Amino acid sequence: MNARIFIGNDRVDAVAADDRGLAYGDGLFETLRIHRGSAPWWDRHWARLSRGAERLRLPLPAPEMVRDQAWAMMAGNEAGVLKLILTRGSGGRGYALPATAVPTWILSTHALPPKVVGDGLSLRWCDTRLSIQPALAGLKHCNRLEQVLARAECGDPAHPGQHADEGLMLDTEQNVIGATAANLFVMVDGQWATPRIDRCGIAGVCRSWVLPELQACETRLTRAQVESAQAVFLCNAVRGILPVARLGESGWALHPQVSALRDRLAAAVPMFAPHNERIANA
């Protein structure tokens, strides 16, 4: 891993020690695809970080400056994964706003994940629940215990016969919101749907560009409707459309849309052709 960090527009050797992102959570992410020496969606995930600062009051780094950064990071990165962090910075003790603040964000880059083998992933139902909170729903916020618990009941690789690829996580009303790391789309009597993130989950930058290529219908799901549908496919800003063979007792056929959905995916952001999945994971 490759990381700096910064105060400010000072860079820095490490994290105070008072700093709300480690004291609190108190700060947002991004997890962004690196392209060929560039992240090609990385407006979208400032417009989504600038958004979630808005909501949360932090300050946010002048954007040319991050940037510039970001850029001299990944020049000469073929693929891989840049992420950003960003937060109150420095405030004491106490959950009170510091009177001002002075946003600490660090910039780090990692290989790529695996891709996906076979005929798509497997999941399974998470026990871990999401919890219900408005003020945070859509908003990729440091707070990621929910989605830490639950990707640890997936289960060790190591082990096959206990092992899921992703987790499906349910809010305490248990209605269906996404994977512990991506969202997630069904069809249900030949529509499109995917769960709404008006109380919790995330809104992903993948996901916001598959809404309107399905014309998909944001909406509460039940756990019956996601094992009876007829397709079923998860996405997000790192691995794209990533196509559900297997769910518990229910499993899915590669869906003709599925297909077509990638291949578009693939003609509009190169980074997610197949041929930039192989080199990226040989």
Second form
Protein chains: 2
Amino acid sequence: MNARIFIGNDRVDAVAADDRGLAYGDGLFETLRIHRGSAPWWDRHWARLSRGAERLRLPLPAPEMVRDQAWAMMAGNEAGVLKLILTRGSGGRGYALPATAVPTWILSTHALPPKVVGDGLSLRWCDTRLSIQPALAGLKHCNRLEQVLARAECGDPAHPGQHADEGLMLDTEQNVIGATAANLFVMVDGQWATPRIDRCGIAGVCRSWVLPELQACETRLTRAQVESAQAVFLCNAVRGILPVARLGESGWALHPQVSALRDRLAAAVPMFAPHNERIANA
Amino acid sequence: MNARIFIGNDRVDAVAADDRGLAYGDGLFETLRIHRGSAPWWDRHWARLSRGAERLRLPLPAPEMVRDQAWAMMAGNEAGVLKLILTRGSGGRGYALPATAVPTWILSTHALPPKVVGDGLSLRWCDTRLSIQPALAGLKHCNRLEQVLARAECGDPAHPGQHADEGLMLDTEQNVIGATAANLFVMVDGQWATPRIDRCGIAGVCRSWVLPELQACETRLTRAQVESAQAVFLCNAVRGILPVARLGESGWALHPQVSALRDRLAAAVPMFAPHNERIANA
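For comparison with the form predicted on its own, provide the form predicted in complex with another copy of the chain.
In what comes next, the whole complex appears, and the chain from above leads the way.
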């Protein structure tokens, strides 16, 4: 992993042992797709990070500096992932906010995740529930133990019998919210819908692109509605549109509207074109 | 801050940028009181850490090594706080557990928090709620954004008008759970009670000492029950028994049973004796 670490405006060698990100998950993160040395959705990610920082009262580093450093790290990178972690930095006794917080921020680059093979993702239902917390809902914050536990339920790719590509999570009141690392869209009675994220879940960057494209409604969804949907896909800002082929006993052929949406995304944001997918996963 | 950082059995200079503690709060912590170069409640803390690690499938470092390092750091320390953070270490792509996790653990020493002045703590009700998550309930894990937000509501000691010493938190179903960094006990109809921690909250080390001492029952408590209680105190493993004097419009004189409990704790665990409190806060 290639990483650069900063405290405020200063590049440093390492994260401090008393960083609040480490102590409390007191931070936010973004995971961006790299395409030909740049991050085409940078502005969308930065906007979400800024909104999250405001809600958590996290200090933001200088935007131009973060951007310059990110571009320096992405230079020459044809396809990959850029991760940005922002924490409240060091200090403060216990949970109390430090009087003057200087943010820690970490940029790192990673390989793209493996390409979807076959006709679509194979999903399972996770037993781990998402807790309901409006104060944190929508944010891509660093308190992710629920996702860690849920993802562990999807099993090991080395044991395909028990393995699922992704897991769907319900909240503690049995509403479907999304996958561990992607948002969910389903077609019910010819209308596209996606779970509301006002009580838990993440306001995904790709989700916000898809919503107006499909004139999708944000609603509460039951497990039965998902299982009996006419079409199902996941999306995130690294992998784009991910058709779902299987979920327990349910199965779906690639729906023409999902296929068309994928083409529209590829036209609007070329990094998601199948051609670039092949490059990325070569 | 004096700190030592380890990955498995190796002492290292710094936490890795891709540590899962930093990325996801994927870890646990303990905060122990130091007394005359040792941590008298070490075994209780280690037992809780071990139970938490089992539930989160976190690897544990070698117990003797952690203990030896802790004692080396506490040597000559009359009174203070030892913090132990344990994370799942580096690696794993995204939320998936790494195939072989080597734990990161960090020991650090800190000054004792300020002594309670006057007749007891002044509390307020926090607006931030605790979410209901049985999979994480009881654990002292590193997903603590709710406590960070709640603690920020208690205000700044520099502005005593709006300041409270601690904040009480309810869960999203309006049950009282505890303070941001302490457990809560109340006397209702002559019987001691403390909130159940099966859906959220922390299984405090001092709480587990107090429970049998007071033959307290674990129950669901409403805000009104706390406000109209005959006596109220908080407790934690660093500060012991903390009488509560005020909460909004409610006020309490020091109850003889709270005073007696404090004496019993001081007799059983001398670090909590008033004499040592004075040393600690001199």
